[in-house]
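Below, in structure tokens: the form predicted alone, a single chain.
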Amino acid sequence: MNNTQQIEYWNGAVGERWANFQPQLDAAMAAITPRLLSFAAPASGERVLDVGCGCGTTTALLAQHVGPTGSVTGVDISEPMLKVARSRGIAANFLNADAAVHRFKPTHDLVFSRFGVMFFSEPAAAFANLRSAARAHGRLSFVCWGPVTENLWATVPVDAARAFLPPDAPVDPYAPGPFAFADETRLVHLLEEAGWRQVEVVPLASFMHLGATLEAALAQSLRIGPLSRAVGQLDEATRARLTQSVRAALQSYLTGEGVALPARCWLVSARNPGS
């Protein structure tokens, strides 16, 4: 299994960017987040593994959770990202490592990921690991993204671009990337060929909140969503009508709270049979 190409990418300028954007990405999963918790269900006094935890939220509301009697670890490929998590003093270890191949101790009550498992080159096998950090009988619990086309936040901003943008090359719908998991089928059969049991995959109808202000939006989407890295290869006149072209799509979804997108995702949830 070779997560390479992941490594670099979230190592590199996109891993500073989302660490320089913390705040705001934790702002734009304020409505999904606090579903995902209790979805998971997290206890007093349980051993957690959040999977791609990033600069840390959802680790620290899940020591929270647990408690003093509990721990919890979160695993990330993205150094920056993790030096921020670090930097928060928040009662959990963190571990630079790929979990997608990392040799983890089966003694976790509740693998839990907030997006973090859509980037794996070989998604059956990396699940598989995952379940060798469960317990006999432990469980797994994570969000994804559902259909693109229901993803608003995601498909606005491109829409509103294309005309700018070269024509788009074919993609692997099923290739690494925030919707790998769209196909609700291939995800459950995903999950049982890694040895998972009792899978349930919840559709969860939400909003990704991309800023207070129509130019916060504007930025997040260009920064750091779907946009990013093909608007910085265009010269300056070109992102300059691709950047009004997508501020007058975002100002649609405008409203008193700030500029809100509905959100498709799965919520996800399976048990580990054990030994």
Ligand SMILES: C[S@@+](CC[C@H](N)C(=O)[O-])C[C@H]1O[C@@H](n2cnc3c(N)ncnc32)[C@H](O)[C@@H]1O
The other form holds:
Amino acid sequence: MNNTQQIEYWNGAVGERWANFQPQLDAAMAAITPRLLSFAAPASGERVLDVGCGCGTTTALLAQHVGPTGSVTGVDISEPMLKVARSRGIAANFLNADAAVHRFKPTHDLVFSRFGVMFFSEPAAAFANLRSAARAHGRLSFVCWGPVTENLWATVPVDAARAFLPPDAPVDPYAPGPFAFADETRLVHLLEEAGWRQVEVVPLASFMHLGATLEAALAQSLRIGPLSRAVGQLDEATRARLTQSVRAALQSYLTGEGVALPARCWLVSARNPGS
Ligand SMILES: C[S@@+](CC[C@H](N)C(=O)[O-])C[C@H]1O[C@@H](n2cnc3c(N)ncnc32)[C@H](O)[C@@H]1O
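Having seen the form predicted alone, I'd like the form predicted together with the named molecule now, please.
Next comes the full complex, this chain leading.
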């Protein structure tokens, strides 16, 4: 299995941006995170693996839930993000490793992830490897994105920018990336193929808070995600027109609590069968 491309991606400009803007990204996911935690229900004394832990925000929350008698390990391939995680004084271990192939001890009560499991080149094999990290009857709980068309936080800025960008190249909807598991039926099959049982996929309708003000939301949309790469390649005049178009599109989603766009996620759970 070869996750080399993703390892380069998350150690390059994207990983640096996530490391620099983690507070804003956490704020964007503020409505989703508590729903994931109550769904996963980490309990006192449990051993938890946080897959694709990034800058460690969920690792810290998990550590609070399991308390001093439990333990949490955050695993990620992104050194810039792990550097932030390690600097935060979180009561957890952080490991720089490819979760798809790393040989974990089969001791975890809970294998957990917030948007960190959609980037595997061979997802069934990767989920089988994650199952080998779970104890017998241990559980898997993660959140991933549902269909892109229902995730307006992703489509609205890109649609508003489209007239100023080169035509999109056709994309493989199953390629590693944020929307790799949009197809719920495929996701269930992948997890079952990996040996997980009692697979459940629960839809979660939520919001992404892109910023407390219109200008903050605009900056976030242009800094992170597909637009950030494209915008850097435009001349100044085109960039200004694109910016104005994205600003106008986001304005429709300005609420008393900032700019919030609809998000559609899957909350996913499964059990490792006994040996
Ligand atoms: C969308 S970010 C989410 C980060 C973090 N969970 C959060 O919610 O802030 C995806 C994360 O998955 C990590 N990742 C991608 N592929 C991975 C792999 N094969 N093994 C471990 N981590 C991986 C990336 O480096 C990145 O930190």
